[in-house]
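We begin with a single chain expressed as structure tokens, specifically the form predicted alone.
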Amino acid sequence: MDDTKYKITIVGGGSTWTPGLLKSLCIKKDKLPLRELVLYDIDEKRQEPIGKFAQILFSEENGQVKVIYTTSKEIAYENTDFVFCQIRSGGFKMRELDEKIPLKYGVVGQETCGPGGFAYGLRSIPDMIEIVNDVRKRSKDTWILNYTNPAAIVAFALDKVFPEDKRILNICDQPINLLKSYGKIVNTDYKELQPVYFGLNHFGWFKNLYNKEGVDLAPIIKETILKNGFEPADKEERDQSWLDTYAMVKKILENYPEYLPNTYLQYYLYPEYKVSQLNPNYTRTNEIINGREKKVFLESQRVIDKNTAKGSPLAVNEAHADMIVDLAAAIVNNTNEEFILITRNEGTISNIPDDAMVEVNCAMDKNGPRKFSVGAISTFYKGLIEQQYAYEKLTCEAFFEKSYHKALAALTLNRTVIDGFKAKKILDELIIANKGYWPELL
């Protein structure tokens, strides 16, 4: 590795999951060393103390590095090497309406998932667009590294947008987490886990886990799970949301066994049954509110005022960041390092269309991923993947197009909706309660 140093823009520098991503780039400076980290958000009130928080974080554990935090893009991407971007378009306020409006009818209400990944996507798409041509006025070499949900529509109207920029990467720490999670069940350290995996964003499935010996744990795995549930690695730090959610994949693997599922196609697969276990008065989006948000603003504010982030069970690093941080550094250090991106299929799974974006193994170096081949799938992941890939497509076109009738379409076909008279009561009110957000619909 040579004495290059580099300067990352976390765009969304305000997230309440900023901190673990200032930890891991703290662990990780040999690996990926900087010049200048810039925290970037256009909400000053959220900015301000991540930002300092990042600050005293740096000078404790990595002095050396610039660390500055703005609502000034022209600041955050001139000469930037890296962007990390994080957005969350319409807030909490929208992810709330997200939640809520589709639980009405009842149908799921979840930020990625069904109606609600539907009206988020077409707030987020505009702004991921904006934010790449920000980027690539001032360069086309910048490295976009994007995580901002939902990461499956996101991903696909970029390609759209932008088809021959191989310097956007769209990932997702899911796969990662199961994988940590997988991992304890067989004492096993995750990041020894060689994982098969195949399926579209937050639509997936793991073949198989095989460890350094080269057996495939998976059948152990499912077995365990099987006799005794599952947990998230991390149960101690989730909310009781999430710790129903991973229970969730006993019950899919009950009823088709054939590979470990990504715990999001529980609510494809069990639509009603989620609606009956959702608080239609209290979702996701409050529990996060009266708590990872409280806890993280009030804990940046103790280290403001202490002046130290030693001790702080925010300078913790953790899956996902750790993902982001070594993806980047793979590429500036060449390493053919392997990770699970969203990327265009292109033969990858050799039976569905080729401009779907898949989530399947790539080999990362300095010139982009290189796909590993998955080969044909059978006719039942086959048709739950296509009529997903038509939901995801559909959407987009309903935005590139401003298409009332591809939108209506697009939430008939998802399986979290079905039914064409509930697809348009919903379409109809998202599209009040989205108004100045989305682009108009004919």
Contents of the next structure:
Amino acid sequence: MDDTKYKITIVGGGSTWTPGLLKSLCIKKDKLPLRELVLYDIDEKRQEPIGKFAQILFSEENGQVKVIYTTSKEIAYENTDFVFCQIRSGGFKMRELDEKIPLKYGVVGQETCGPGGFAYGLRSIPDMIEIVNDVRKRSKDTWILNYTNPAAIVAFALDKVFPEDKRILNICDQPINLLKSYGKIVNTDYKELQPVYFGLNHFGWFKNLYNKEGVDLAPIIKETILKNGFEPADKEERDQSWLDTYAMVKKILENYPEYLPNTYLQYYLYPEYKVSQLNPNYTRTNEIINGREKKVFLESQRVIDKNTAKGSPLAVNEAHADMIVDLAAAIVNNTNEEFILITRNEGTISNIPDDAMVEVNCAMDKNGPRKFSVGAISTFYKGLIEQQYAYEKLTCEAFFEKSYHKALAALTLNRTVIDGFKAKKILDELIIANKGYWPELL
Ligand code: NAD
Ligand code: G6P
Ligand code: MN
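Okay, that's the form predicted alone, but what's the structure of the form predicted in complex with 6-O-phosphono-alpha-D-glucopyranose (G6P)?
Time for the whole complex; same chain goes first.
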């Protein structure tokens, strides 16, 4: 590697995930050397405290880097090498409605799954298209690494609008979170586990988990989960709803023992049970507002008041942070490292449509992801994935064509809904709630 230094822009700089990301950038400064870091957000009140936190942390850990925070797109996107994107269109206010409206009708209310994910998707698509256009106006070759949810819908829509743009990558940290937790079961560092993963985003499975000697540890991991249950590797940091989510993996394996499921499959496989477990008056958003969000903003202020980030519980590089930094480092250092990424299918899973945005193993270098073939999948998985693919495609088409009919069709196809009357009632209420965010559906 030469001594080039990079400019990174974090879009959604006021995100609750930004502090961890900052710490990871400090820890990994040798493999991803920076000259400038810009935190950009549309909300100055969120951006300022986290911006100041960033300046304090970097002054202590990576003092060479110019760190600024801004609400100006021009400053953010000018001559930047990487855009790390993590916005929430409509904020937690709209996420709360995404969760609570479906639950009123006895349907799963969740950030990325079911009608909640649908509503969020229709808000994220226009904002993400605008961000890509704004970035490309100023920085033609910038890599746009995107965490913004619902990643499945965002990826599908961006692939349709910018089919030739090879430098937009949509990513999710859940496969790594799961790998870390599997690693704990078999006393193995997750980096030494070589996974084989396939599916759509938040809708996939681990087929194999090979150790360094090439032994597949998936059978022993499944056996242990079936016996002892399953917990996240970082369980001390987790709210109750996440512990409940991980615990569901045991139930899924009892019924579908072939592959290790992504935790999000709980909502699609057991929608009625999950609804019975969710509190329609206190959802995940309420948990976050009283937990993660509060912690981030109180602790940023404490760091600002003390003028030091040393020992701060926010200065911790979780899997989420490391994944995006490792990915950027793999690009600049042309490492050919493996990641599980969201990418256009094009035959990777040979018996589902080519334009599906699949989540699969890829080797990553400066030319982008090269995906590893999965081959044909068996009937159960093919059926589930094709139905979810149809839901994703119709959701995007509903947006592009402003089609009420397609929106209703999408929701009806979603396994968390199924019933057409319920789909219509939920859609009609979501339309009212999302006025000003969604296009008018005709
Ligand atoms: P958050 O609301 O705390 O942060 C989002 C920030 O984005 C806010 O500060 C908001 O003001 C800002 N924002 C909104 N629209 C913007 C725009 N158009 N331009 C610039 N900034 C904008 O939310 P959070 O919980 O920290 O999550 C942030 C995002 O990251 C969400 O989309 C979340 O779903 C996603 N996420 C994805 C994964 C994944 O696996 N892909 C993992 C974690 C978080
Ligand atoms: C996982 C998922 C993300 C999701 C995140 C946070 O990491 O992969 O897509 O946004 O969890 O979820 P939460 O409910 O805690 O905001
Ligand atoms: Mn995710």
